[in-house]
Amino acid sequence: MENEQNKTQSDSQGRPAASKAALLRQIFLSMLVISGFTFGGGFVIVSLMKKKFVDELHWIDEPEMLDLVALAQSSPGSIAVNAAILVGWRVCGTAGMAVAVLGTIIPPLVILSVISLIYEAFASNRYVALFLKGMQAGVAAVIIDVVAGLGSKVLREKSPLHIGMMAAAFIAVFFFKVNVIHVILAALALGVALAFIRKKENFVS
């Protein structure tokens, strides 16, 4: 009975209390399935990862997932791979990071390798073009879903500063076509400045 209870609990770092081999297998299979059915870029896979690791498995809470997404987006490289690295490391350390990345890259590697062999016929096929066109609407819906889900967390905090930053970032990108890199760097600089200010206030108090 005690062993069964231990299996359902988490360790001191918040990771699931299961055997490491079982965890690694579940991380790999989860990322393999998510990556295999992801169409539309990094933000789509982030949405599916949130549903899997936050909503279904409860391995990561929503605020932490938001932090991981921000780090993945702010780092060089593919956001899908970056997010897999961070989530895998958070759940099961270095080994979790490795299997998460492996599960993420296998589906696109295999699919693109096959497509490259028949690219001419694939690219000129009318039905394939219509299929991809129809998928664009689905991709847009998934991206809106992840934006609404993660953005609602910021709104629930009722922080005027965070809400203002989110609104300013949207206006800058959507209306003024500001490069996303500049928005990220500005938000990073503001976040660092706020951290120093709060640290100084805590030190004074």
Second form
Amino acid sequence: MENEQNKTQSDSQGRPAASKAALLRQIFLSMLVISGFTFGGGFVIVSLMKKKFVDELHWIDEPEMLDLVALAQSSPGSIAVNAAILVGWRVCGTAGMAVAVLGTIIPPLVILSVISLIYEAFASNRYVALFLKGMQAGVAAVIIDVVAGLGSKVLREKSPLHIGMMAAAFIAVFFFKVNVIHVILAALALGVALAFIRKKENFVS
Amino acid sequence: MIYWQLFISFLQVGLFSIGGGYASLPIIQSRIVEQHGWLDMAEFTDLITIAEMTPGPIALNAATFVGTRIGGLPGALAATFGCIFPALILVSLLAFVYYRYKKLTVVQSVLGSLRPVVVALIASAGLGIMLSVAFGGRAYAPENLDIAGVVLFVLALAALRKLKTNPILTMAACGAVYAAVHLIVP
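Having seen the form predicted on its own, please provide the structure of the form predicted in complex with its partner chain.
After this comes the whole thing, all chains and molecules, with the earlier chain placed first.
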């Protein structure tokens, strides 16, 4: 709880005030570590990026991070690279974008080059399999931890509309396997419609 | 020439896989397996297995895997760069538009309704992984429950929420403990 208060205090900060070289180095190393450990889909890396750049470094505030995730998810290409582009650009402009992307692509490039040579031994190794399986439990815990933080914020806003949309989107994707892109497009359309309805109401009153 | 072909093929993969992850598989199959024959179906299946067992996005893993086989390290670089090229252009454009117009009422309204939906999407991904840990992809029945996995998940979640442990160290610790438990109690 006290951690969340710290968060809101530093929310209003703009771009972080550190020397550019130090910033770039930190972006690069953060993305290198995060990408090197991102087993599973794009939402795993997005959860880790949220923990690093929002909770730990306070470079980006939470609503903005969610916006960036929505942008990363709806653009072509992998979510990890898209999110790296957005976060790097936000923190340190074009140079930030370049180092964030480099940090993101180096781990898969190195690891896959090595593994494509020793694939048979790697895939059939019992210890590797057990380690990866156990790691999945940690991955799930990280995502649920991030969701608990984000979800409780939405609930505390007490906006029935937003809570309803969160529930509907979850049910659609989790139970009915609706394509994520369609869910985002629906939310987008609803947002535009709401803006026009509110505008009309303002004219009437 | 082969580098150019790798670049263009993976540029198509990067451009047409919207939504990340498995969305890229059908395009990889059409460009890499069917059009160029750079992988056969068995190798393509291997690729999916490797992509699941290693960190990093599937499309980038595929780029390195195919690029290395066809053209060594330069091939891997050409394919990887092709893969991220469309995103570099389109996403920076989007970022520009977002920061320029995010104060507009319409954009505010759209973003306001997107945020709770994004939370739901992340929740759905997390719960999916949690269920796959708990039941190992088998039917959701008590006898398929992986107790060690569930206990680890609960402990990791408690550590993250209460002790604010480092997420990456927490994940690695889960892997190590799980492997150790299964070696001691086979």
